[in-house]
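Just the one chain here, laid out as structure tokens, in the form predicted alone.
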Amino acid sequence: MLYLASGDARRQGMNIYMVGGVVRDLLIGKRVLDLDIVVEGDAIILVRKLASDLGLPFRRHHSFGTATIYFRGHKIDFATARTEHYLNWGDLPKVEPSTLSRDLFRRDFTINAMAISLNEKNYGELIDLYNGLSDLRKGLVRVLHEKSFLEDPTRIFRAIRFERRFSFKIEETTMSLLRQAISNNILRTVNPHRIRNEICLILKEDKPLKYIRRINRLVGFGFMDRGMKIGNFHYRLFKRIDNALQLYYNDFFLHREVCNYVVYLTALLIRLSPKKLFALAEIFGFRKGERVIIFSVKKNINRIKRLNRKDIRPSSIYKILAPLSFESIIFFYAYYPHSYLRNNISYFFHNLAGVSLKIKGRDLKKMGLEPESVYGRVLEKLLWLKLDKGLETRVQELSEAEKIFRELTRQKVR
């Protein structure tokens, strides 16, 4: 596909290059799934021709001069080479079409400012204008110019992310510029929604505790809430979440979509008051799914203590845990070290979470049971009975459902 793109670009008088993190990852031998391509020319025109040649759909974004094509399970993003101008520190930049060299210079770090030519005359040649390969070999995270953190303060979080992910070191001058930007409260100039995105990217990294420790040491968490303090309590909780996710993800969640990062995000914010938590979620633009999980944990944090009993019935375990997301339950497993509580959560995952009735409301209707208004309550009680007594067959469920129905309707008559 890249050879075809190269030919289409040549015929239209354009040059194309593979750029950014994909080049870095290829050089260190990391598997690459998605590609980023920069076009010296109009990326949308090129992708329209390429998609036509391959018979594939594509998405375009005229305001950004970008287009995306999906090819054999891979996402390939094409962008017109551009340069950026910042009117104010922390604002999103104004962009305009430019050359590859200026496109690379606008990037965050030298290790992400390399390109590989996809042009026929020098196909596969590494283009390293800012000594990114040298820094990659030395394990250094280095900005391209002294105003980098001022132009885009979120690069502070990206520097930490790359440093910890690759076990690199932030280069000395870069560290000095980073500290200076922090001392000038530069994070106040950036939209909090962008900070939220960077924090969530960090929490999506494998075992994010080392990233959180580094942020806490260099920056602190006052940028989220002025009184927010992160310490040993959070560090221990993160480690327990690591263990819980590893235990249950491999054992139980393998075929379920679980947002691990939200569990860590909840841990980060758990000591905030409900009022502060709500305000922070608004300011930083938390997504609906994130809010639901975080607020649910806050609301149920004391109720979950009811599970810390040896003699609790399966239906009682189910009533407490079934309304919660798996992310919330994993959080509680990590948050509370009590053995009975954890055993009951484990019992829920392995024995209760997948239980369902074999019969439906229509089966009750076929039995001639009236009124239909009590069907929901009948099925609810039947499920609890099944959890406690282990009903196995459809016939058993129908028999018990009729008994429950008769009892409920007798109570209603009284």
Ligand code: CTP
Second form
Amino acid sequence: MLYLASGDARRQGMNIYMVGGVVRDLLIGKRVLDLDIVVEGDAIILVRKLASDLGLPFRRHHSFGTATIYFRGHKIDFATARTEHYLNWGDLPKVEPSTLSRDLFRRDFTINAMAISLNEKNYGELIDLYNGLSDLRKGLVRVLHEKSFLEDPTRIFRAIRFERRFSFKIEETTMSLLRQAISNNILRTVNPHRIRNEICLILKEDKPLKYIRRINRLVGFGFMDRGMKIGNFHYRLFKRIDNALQLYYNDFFLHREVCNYVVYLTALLIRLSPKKLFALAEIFGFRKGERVIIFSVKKNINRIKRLNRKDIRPSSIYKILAPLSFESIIFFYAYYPHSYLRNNISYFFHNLAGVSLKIKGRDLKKMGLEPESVYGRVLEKLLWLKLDKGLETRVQELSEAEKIFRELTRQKVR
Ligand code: CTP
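Form predicted alone done, so how does the form predicted in complex with cytidine-5'-triphosphate look?
To see the whole picture, the full complex is given below, headed by that same chain.
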């Protein structure tokens, strides 16, 4: 595929290179799934030709000269080589077509500013104009120029992300530029939606506590809310969430993917008042799924304490937990260290969450039960009965459903 791209590019008088994080990851021996390609020339023309040669789907994007080809479950992003001009710090830049070297120079850190040639004349050659390889070997996160954090303040979070992920160090001059940018309140100039994206990327890293500690020490969390303080309470909660998630994946056998990062995001924000949370969700553009989970945790945080009892019926556990997302339940497991409460959550995951009825509304209809409007209520009560008494067969379910129906409608059993 890359050879073909290379041939197509040559025939159209273009040069192509693999760039950015992919090159960094290949050099440190990490498996890469998706590729980023820069084209000296019009990337859209190249992608159209390549996709039609290979009979592959592609998508053109809104952002300047970019398109993606989908190949055997992988994504290959193509972008026209570009330079960026910043009109106001923190805004998105004005973009123009350019050369590889200028495209690499606009990038965040030296370790992310290397390329590998995909051109026939020097296929596979590393192009390292800014000493990225040496920094990769030394374990340093270094900006390419002194305006880097001003041009794009989200790089403050990216620097921390790469530093912690690879156990690197932020190089000395870079660190002083970073501190300077922070003390100039540069994060105020960024669209908060971009900050939300960076925070979520950090929370998607494995065990994000070390990243959050670092942000807290270097930047603080005032950029989210002036009075927002993160400390030991949150650190302990993050560790307990690590454990709860591990338990969820290893012991509960539910095979349902959960969004780990939203559990951590909830932990970060849990001490804010509902009013502040609501305002923050608006300002930072939290996604709908994130809001649903965060607000439902906030709303149920006291109600959940009812689970901290030894003798509680399975149906009562179910009534409390079933309406909640798994992310919220995992959060509560971590938040409350009380053993009865935790046992009941474990019991829910192991024994209740996967239970369903064998019969449906249409089975009640076949039995001639009228009116249909009570079917929902009948099936709900039947499920609770099943959870408490363990109905085994369809026949048992049908017979119990009929009894519940008669009770609800006060009809006599025939
Ligand atoms: N980039 C940049 N400045 C940013 C974001 C991205 O210069 N604020 C450049 C970097 O060269 C980066 C590349 O765009 O390597 C791709 O960005 P992204 O996919 O966000 O980063 P990766 O380095 O691939 O990081 P990750 O491994 O987390 O996906």
